[in-house]
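Take a look at this single chain in structure tokens; it is the form predicted on its own.
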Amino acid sequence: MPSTGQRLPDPALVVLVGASGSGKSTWAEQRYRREETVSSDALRGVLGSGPHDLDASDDAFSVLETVVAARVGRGLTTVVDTLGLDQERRERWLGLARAAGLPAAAVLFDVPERECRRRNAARDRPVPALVLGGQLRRVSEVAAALADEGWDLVVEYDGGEAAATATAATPRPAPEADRRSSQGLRIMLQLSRFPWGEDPAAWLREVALAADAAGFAGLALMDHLIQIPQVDRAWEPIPEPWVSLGLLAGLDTRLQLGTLVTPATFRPAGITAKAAATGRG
């Protein structure tokens, strides 16, 4: 079983449940940048008196679901810090991460109720101990339901750095073909120079399977039929790309494959069309 030390996928949305004082916020604040999470009692701080102002909930839930849905439409990892008990709205935030193609992934605090209450009487401002205690009960509800909502990941964290314990829901591949930073940006190797000796095809497939193994979302080959003086000399190897990105789609990997640019002088429309379509095949 995975444990909460290893890397959640990213980006991702990440959805945290939990009562009060079961340290979400500092788990986050841990592991993710202050721009990647959006918390409901911030929210409340910046549109009420403070992060416990009830009285701001309504405005506070309004803005963070139009947040969450700008981020993750954007294809960034987003942290969501609320309680996390409330079916519809895990529903909702998983909807939004399947319809752009984000992993998604529920991180369950399940804390001894002895240290939620601990941590929660130690606060300025304690959530009243029937609330608390409904949090409670409703996190040994939610625990078995998140198992059926779809989740790519489901995460228990008991509080404890060793103890820290996981479980996978049924499992759905994450759409790697569309890498991206935790920025949103999709990283391409673009090949210019091609010192490929005496076997160009073996050189172009293990530069081509060395960047999928890095991470990159895709290789890019120039479209020109002699090398540029910006690159090097003009009688220097630069292969057709279309021939070359035909060879490289043969392979294994979750490459995007395209050139920077195509002259449409070069060659008929439609052969450079089927030559594209050959290669996505």
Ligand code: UTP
Given for the second form:
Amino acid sequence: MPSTGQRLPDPALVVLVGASGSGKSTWAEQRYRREETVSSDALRGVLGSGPHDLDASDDAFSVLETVVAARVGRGLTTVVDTLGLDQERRERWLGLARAAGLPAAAVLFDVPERECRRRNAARDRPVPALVLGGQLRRVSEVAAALADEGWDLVVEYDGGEAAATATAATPRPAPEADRRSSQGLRIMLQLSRFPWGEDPAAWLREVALAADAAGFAGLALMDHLIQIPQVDRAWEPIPEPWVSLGLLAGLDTRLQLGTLVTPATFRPAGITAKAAATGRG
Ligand code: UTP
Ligand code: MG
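Next block, the form predicted in complex with this ligand, ref. the form predicted on its own:
Let us now look at the entire complex, which starts with that chain.
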């Protein structure tokens, strides 16, 4: 999710919410593989005469529900590209994600009304102005409701560059059950480069909290005295890992902490053992 500023967990259920022309499909195309997105418009195109064939809506949504349930049930990333305004459907999708242990995110396309109307007017087949007005009102109502629906993450996207911000003050850390991939793996974040500017401790804290919120199972540091050539130039920063892990152990996260490898010859063995035991305590 490079340009949104808010990284979503992966795999995850991602439900898009926004009026016609708010940029949902464009957003999904830029970030996900085509197979990961289930679009009611695309299914109208498959089951009817085209994406705008409303007569095919029932069939399209019936297939959409089947696809969402099957993918989510297998723990696969699933982006649901519909208007997202139907609460009953949102609740059903969220329930599927919960049952599968997948993190669930809602992405709200809160694009200014004028911009939405401008984009709509520029389309080959604009939605009637009255219909769009109704959708925009519904989006505002849904925006207010999302926070109480139980999503792990609600991300707001206003259509600009790097425009997404988490609407929840702090994204809720993914529950323990979510910390396995669809293959049952626990994914650790390996930090190897440390562009921390003037405040190394703040940078480390921020990265660890973001990793926790994103659902990583843990965080691992390398144990080198100077930066290694495979990563960066020798004089670039690299922290002493056990001191750094001690700092991160004081944070309120569920991350497992450790080194990738610790050379036994760097320190007296008792000191290494004591540092590791202190971090665990
Ligand atoms: P989308 O087709 O992505 O909107 O963009 P949508 O939310 O999925 O709309 P519906 O619900 O399926 O009807 C609508 C138009 O806006 C342009 C796209 O190129 C498209 O023509 N767009 C989208 C922008 O100009 N800028 C953006 O950031 C996103
Ligand atoms: Mg679309």
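In this text, all values refer to a predicted model and were calculated from it rather than measured experimentally. Numbering follows the first chain given and starts at 1. Throughout, rigid core stands for the largest set of C-alpha atoms superposing within 1.5 Å between the two forms.
Once the rigid core is overlaid between the two forms, residue 76 does not reach a Cα shift of 2 Å, moving by less than that. Core-superposed comparison between the two forms: the C-alpha position of residue 33 differs by less than 2 Å. Shown in the overlay between the two forms, fitted on the rigid core, is a CA shift at residue 142 smaller than 2 Å.
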